[in-house]
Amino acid sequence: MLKTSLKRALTGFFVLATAASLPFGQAFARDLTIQVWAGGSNVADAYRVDAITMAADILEREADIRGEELNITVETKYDFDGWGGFKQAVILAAEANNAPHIVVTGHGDIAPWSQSGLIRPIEDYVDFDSWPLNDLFENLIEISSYEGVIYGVPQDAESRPFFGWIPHLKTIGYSDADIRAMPGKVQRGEYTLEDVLNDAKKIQDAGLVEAGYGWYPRVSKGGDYWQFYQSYGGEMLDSSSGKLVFDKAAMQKVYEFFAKAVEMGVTRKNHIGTPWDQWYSEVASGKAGLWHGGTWHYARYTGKEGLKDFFGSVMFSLIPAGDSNGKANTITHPLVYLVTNRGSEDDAAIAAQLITIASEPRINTLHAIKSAHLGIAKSQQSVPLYANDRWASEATVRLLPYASAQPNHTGFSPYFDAMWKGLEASWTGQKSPAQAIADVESELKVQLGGDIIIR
């Protein structure tokens, strides 16, 4: 590990070090401009963009002191049209030689960028092993890497917790210390799936919630389902051959978990298409039992939604397993920050150092505390406004260390798609979990071929 630090160290701050070459007080004078896009953002989230100015302000700062002149200009952009708009907008650069210098991303876009040469290896300019990136949490510089090369620096981090409505189970026999001890019964594997769904029934059985409230999923496709899936042990991805998995028996597991949902009348049939804003009003408002979803929900139940007592109202936790062969667990899907290949080495370098002055404790939480978002290194639980905000200290323990990602692949996109209409299928009542099985595998066959492992 040393010959590789030492080889990143020097690449990565090569241009800095020349500089720091020259006799202290001899003018060195360099004028660039960085730009900076971010896809998945709103004004809630502008720090994934500015965090990079504030990062530009301090490197000029301390090439002054070293008797230098460094001029950042820093560009930057997160009003795009949606995830949609901000993907088409960066592939029209880099197809015109003109990408910004960094993006803010989703880790999933490692795979294919790489693939395609817009972006460069994070970790030719930076040394992972110094402050600050050595303080970052490693299941996030894992799920920043492809093909065991890092290529990006995680921008922020969240999770996909477990939520149950602590009045409600309180009325159906659970005391303070049972719900205080629920998260830590989940995490040993003694709730599981089977009790979510029990006790989803006795809340609607005892009129606490209207029928197919008491287990209320999110309404639409998302990575959060793959939780369900390594809850009865499925595996996403073959770590010796780098291969996609597809576990028949587990998936089928998950197929049959949600149609069950339905014939006990917990979840509706037709719940998946639910307006969003309805469903954030009705699991803020106790109109539902349990349900799934993100850490950075926390804003909206207790922004928009009103939710004033969210510690007292709601208990959260990993997703339960589902049997002995699983686990309890959760799903993070980290924006990351990326070097593109846009502009000359000196300049990949400074950019380089930008995201790492970015993601230095202090300047992380600021986007972290503001967005509702989880932070990416051990050390911010130690910054006060990270420490003294209860919902960020409490979800960073529970959850974050547990958390894995969907696998930077080319070929899970289509294994998602299949995946989807399985379950679709499958709670729908379209066709049984088996059926749905058998047309999945089907589909993988033809789609990936060799790069999907069925078992």
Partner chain sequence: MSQNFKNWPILTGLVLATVPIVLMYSYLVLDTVTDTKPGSIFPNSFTLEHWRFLYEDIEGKANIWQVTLNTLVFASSVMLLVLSVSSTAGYALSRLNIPFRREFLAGVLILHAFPSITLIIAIFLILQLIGLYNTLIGVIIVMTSLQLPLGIWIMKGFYDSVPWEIEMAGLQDGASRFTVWYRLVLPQVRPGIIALGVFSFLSGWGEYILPTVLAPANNVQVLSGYLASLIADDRNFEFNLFKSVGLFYATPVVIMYLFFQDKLMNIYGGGTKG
The other form holds:
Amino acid sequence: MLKTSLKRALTGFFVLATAASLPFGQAFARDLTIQVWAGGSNVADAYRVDAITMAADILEREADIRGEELNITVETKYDFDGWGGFKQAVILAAEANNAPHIVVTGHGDIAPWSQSGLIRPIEDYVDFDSWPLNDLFENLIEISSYEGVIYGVPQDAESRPFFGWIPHLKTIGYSDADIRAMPGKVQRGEYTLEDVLNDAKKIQDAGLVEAGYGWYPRVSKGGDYWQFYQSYGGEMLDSSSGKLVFDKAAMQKVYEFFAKAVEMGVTRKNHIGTPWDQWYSEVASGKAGLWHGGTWHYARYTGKEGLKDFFGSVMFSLIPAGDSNGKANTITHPLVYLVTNRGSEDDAAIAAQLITIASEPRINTLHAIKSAHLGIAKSQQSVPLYANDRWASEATVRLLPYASAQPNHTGFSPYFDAMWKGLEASWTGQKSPAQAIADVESELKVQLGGDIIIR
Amino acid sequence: MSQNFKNWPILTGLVLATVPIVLMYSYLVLDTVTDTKPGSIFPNSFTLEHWRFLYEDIEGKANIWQVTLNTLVFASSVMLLVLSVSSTAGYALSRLNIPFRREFLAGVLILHAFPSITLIIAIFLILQLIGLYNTLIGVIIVMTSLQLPLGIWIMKGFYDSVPWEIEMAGLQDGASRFTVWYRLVLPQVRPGIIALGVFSFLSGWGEYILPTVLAPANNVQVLSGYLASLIADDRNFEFNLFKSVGLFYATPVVIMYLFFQDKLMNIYGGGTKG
Amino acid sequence: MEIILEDFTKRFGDVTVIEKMNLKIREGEMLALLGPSGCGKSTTLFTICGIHRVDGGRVLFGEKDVSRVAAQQRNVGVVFQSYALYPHMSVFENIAFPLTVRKENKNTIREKVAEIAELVHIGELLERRPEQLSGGQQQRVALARALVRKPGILLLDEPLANLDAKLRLEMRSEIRRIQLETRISAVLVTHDQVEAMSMSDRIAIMKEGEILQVASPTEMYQQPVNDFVAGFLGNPPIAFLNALVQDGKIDVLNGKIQFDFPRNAKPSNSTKIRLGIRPEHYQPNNPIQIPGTISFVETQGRENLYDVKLEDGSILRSIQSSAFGTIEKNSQVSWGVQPDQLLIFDQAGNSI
Amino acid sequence: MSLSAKLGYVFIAPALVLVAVFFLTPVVLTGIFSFTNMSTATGITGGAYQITPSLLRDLSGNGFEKKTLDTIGTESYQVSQATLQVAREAGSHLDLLSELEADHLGSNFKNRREFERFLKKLQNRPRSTRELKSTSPHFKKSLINERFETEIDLRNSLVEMQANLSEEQLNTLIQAAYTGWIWTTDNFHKMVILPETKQILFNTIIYVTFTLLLFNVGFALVLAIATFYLPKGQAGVFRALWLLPRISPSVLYVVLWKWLTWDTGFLNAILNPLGVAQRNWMLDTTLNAWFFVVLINGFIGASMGMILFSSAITAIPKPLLYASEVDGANRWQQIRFIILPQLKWPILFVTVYQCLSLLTSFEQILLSTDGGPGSSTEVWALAAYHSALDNYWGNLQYGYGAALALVLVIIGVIMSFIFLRFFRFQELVRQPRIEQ
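For comparison with the form predicted on its own, kindly provide the form predicted in complex with its partner chain.
Below is the whole assembly, all chains and molecules, this chain first.
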């Protein structure tokens, strides 16, 4: 009745039939090469691809026990020049029917890539009711799905917390207990974005940091800024209609918040575009008062930047609520393992199996701890390597349960771009926040038409 | 040239304007063998540490020698192809009675100043259609094609300046048109061939976008992509390493340049006289 | 070998440069194609050697129609105005080139080159490069290269134009010597009448794509077919005087001077004619005296050249030995002509 | 055909083929792409047909009955004779099918997950995930998220569903379900309306004008004239130095500028002791970014003008210069009245040629500021590249990128024609003098 299913089934049948026709125990030799590409990765993230290599070893052993001979060669690559270069390479390779079998990329790519058929629904190959997939955080699986289909397996998680430099906070009057209580206060909405600006001002006025360093946000475009939209009660996706949402009032408050920060002098007008290098070294050495960043920054602060006593120096929490409409929140932008349309059904099945094995808590923890990302599964809390890492375990508990994600929607990228342009314009004073909102609205109407609900 | 004017004001002005170039390139060399602390002007101690990439692969990166070999193959193939195709086509357009010669020439002239790189999406599609995506050969052919209008134009200019009598004499001496071209005319345009050859080799050697987009695979990576991916990796930010790789990358260029500098100045010798 | 151009026509695009020209170059002769620049003489030469194609008529080498034969197959030796030596080859290689493209064997080539080098006196220059040679030497090499494969005909395109005056004299006789020694038919293209007269057996004089006269140098000097030919030959050039035929006599200066018409075929009364008087024929001792004022004196060493302005404003030229002293400018003189030495042209310029 | 024409064809053929395939065809394709909504999501070579939940949600407001849409869209897994038959034909495990037929005929499951959980509890349950996964689809009774390669497949399946669709509705549905690209002029519409178009247009004008006037022509002139007055050796050194940026690989060249200007760079190392705060001079402000973008490109661009102008100056007859000096001209007058007039043609040439090159160049900007800070140095060509090939989101906009490129192509063609006029084309195509 359903032709595609039929085709799939027939292939399956032939494979089974061939397998069945072999006398039991006879070696069933199979050699294949699986390519894995990971984007946005560097040496510290090598386990994104190495986990697949490890999984291949396990799968080979399993096959061996069953009496089959399986030889999997895993080819890995992650030295792309940035996310742009990686995605370009994957997409063009896929158009040339030459994509790697497995890609590790941001979950946001699921929407366009599934529409074009570049990726296969992973739920066709693996059972989310069995180990280890049944142990994954539900919200991460949700983020790996599109149109009700699970396309990917989350590879890691992170979150973009709010940070404060403890010595400065103490100088402006917070006690140790206050600081310990702060994440809770943030979570309950008792400490808001308004307090952020006020404290930033105090820190600056106390001469602890230079002008414009009181509130020291991310220096470039990024998903982080949507957290502030949520802080003011903005919604990105309307869950009932599946359409994007542009909440003008909430967005205007975001623009006003950053415009006000510049106006108060706690953030530099030309802050955007500051090189990351400089930014890292500044926030890791107390040159900034309050800032927001990513959980993975921990590795950089304590590694290259040489911050010895992280927990004594840096307070972290959810991004505070902006007003009573919104609440404290954080956004996670998990990477996901995706199986591409490359190769036969059989290849895809093996690729999916490799991904499943690579998602075992122990293997995934290697990546989480080495790269300072967060885990993907509940039981990782009981893997010693994970549990013994103060950062991983504290951050997971404090942040991950409250993490949401940017929507998987083909229209989100123009929305994202438009939102950022408006923010940049109000930040640098090119436009008033109201004007910027009006411009974003007209652009969204052109770009997205009926795909977005404007409130 | 003239003794009637003083030189020092000119010299001073030029020296000032040239300071950034001199600074950048001399520190390029200096920093590869020293450790200059970030933010300080003077290098301190001598070290060969930044050159370690020559004998041990940087983690997660391709092998430098493989990449260098790719680059060499890429640049020299582009050079040879551009030279052979431009020198024949340029001759045909300059000297041979072919129908539509006018149209060909106008075409070359238009393409000569054309936004070629913006066509890259379509180029990708064609390359993919003929199965040359992600191969060095594919990028070589594309790079050559994009350089051809300039190459043909330059060669035509050089051919135009060869005296007709030489060719006429050759014909009278009983040589075929091909022999005349090969044995008599080609030697006359040697400056053009050298200039164009050096120019296209250098363009191939330095090209970044085409290989990056059309052949991203590791085994066909060229030095531009290697260096760019090194820089993109923001957890390994080390200027001295970039510079060492950069110097390694630039050395063949600089050597060629020293040898052929005068010749390269000739590049526009034929093609742009109005 | 005899070369014949038969109704030869040549067009460049829409412009017809030469229409139905006929010319014959005899076996072993040196024929000069003489004419002002742009008259079509080089075009003719390039057509004979096959660089240009014939648009009408035929080119015959002996009996053979070569109109459609490629330049390479015509076996014509050409010496170009610029010599067109191959700059990247040595003298030896230059001369040997025609033989090497024919794939002759090395020893033969060496012998032939040596032989021809001997003929043109450049035996000691064989290892040099063209840029190391003087103009005259380059000229000799070009000659040697043209002759080495024993062409049926030798074409010389303004061969002396790029040489200085002294060398020009020397090469003039050299080329003639070599041509005579090899007994090769040759065509010399030149705009210099002295060159044409001194080097060739016959001259074909051209104007605007047309051959006006073909004759030996002496014949052409003495009996030009028209005033153009008369004016083109001779240095210092011929002077013209307007006259009128009246009662079988020639009236000059409005009848002040009259003398008998020197030829049999007399034009009718009141015919306007032009008298061509060469400077060597306007001399003190001649019978028909024509007075005037010396308006210009040019001392040439052995001889003096005088311009004499007549009362009607026309100018006659006289050349006289300087042995008898120089006559001052503005002096009144009365020098004469001999009627039978006069060249007489009708209004259209044709010789009577 | 004459011999030379034959040789001519042989000689020109390789160039013709290469240029036609990799230059002209891309131009044509770019034109075609620009009238499509082609992107990663639609694919380049065509799409498939897929009915997604959001598609059905969109249609529900468009005259489709809810019941119809539910029939198509509500996912359900049924054990029925029909589905069992399909499974049997597909080769699913017979024991399992028998068990289903015997005990569970008529069972209905909300979704795949539920059905598979059920299957796993059976006696003759599938022995592997693989088998489970290949068995369950046969029992699916919905088209939701099903991917059909051709229109016919979808149409047939829809008809089979007996969803009570009119022919018109069927067509609407099929059209909406298409995932590939469609023809559209939206790209140009978008280009006109989007405020960022104005921004990149403005950026492009700034970039081309300043680089061209200050460096490619202006400074090139200064260099050519200045080196002309210097002794040969010194002039050679300067010319050589100024050609270095041109021949250096761009990636390396830009690294050097970063080293000079970034926060830990050389400029700061010099300025810091003087009390200037450390900052990234390249990306600090829009003004700075422009300053360095122009400098980076200008240092490369100056060499072409330098070479051309130098050779034009050298071609000026020496007596002219001596005469002017004897006449008492000072240097400025000599430059003004003798040298500059001689450079009229080369200046015109360089201006037009470099204008076009600058218009289409973006590599150095891509490598240095990448259009930043914000999009203040995003020029037209870079915007085309970014939208078509390099954006943070994995949805490359081929169609829009091609439309942006097409604008450059058109400008390029127009300017090339102007170019042709400058080139005294007639002279260039003079007939060959050898006529065979």
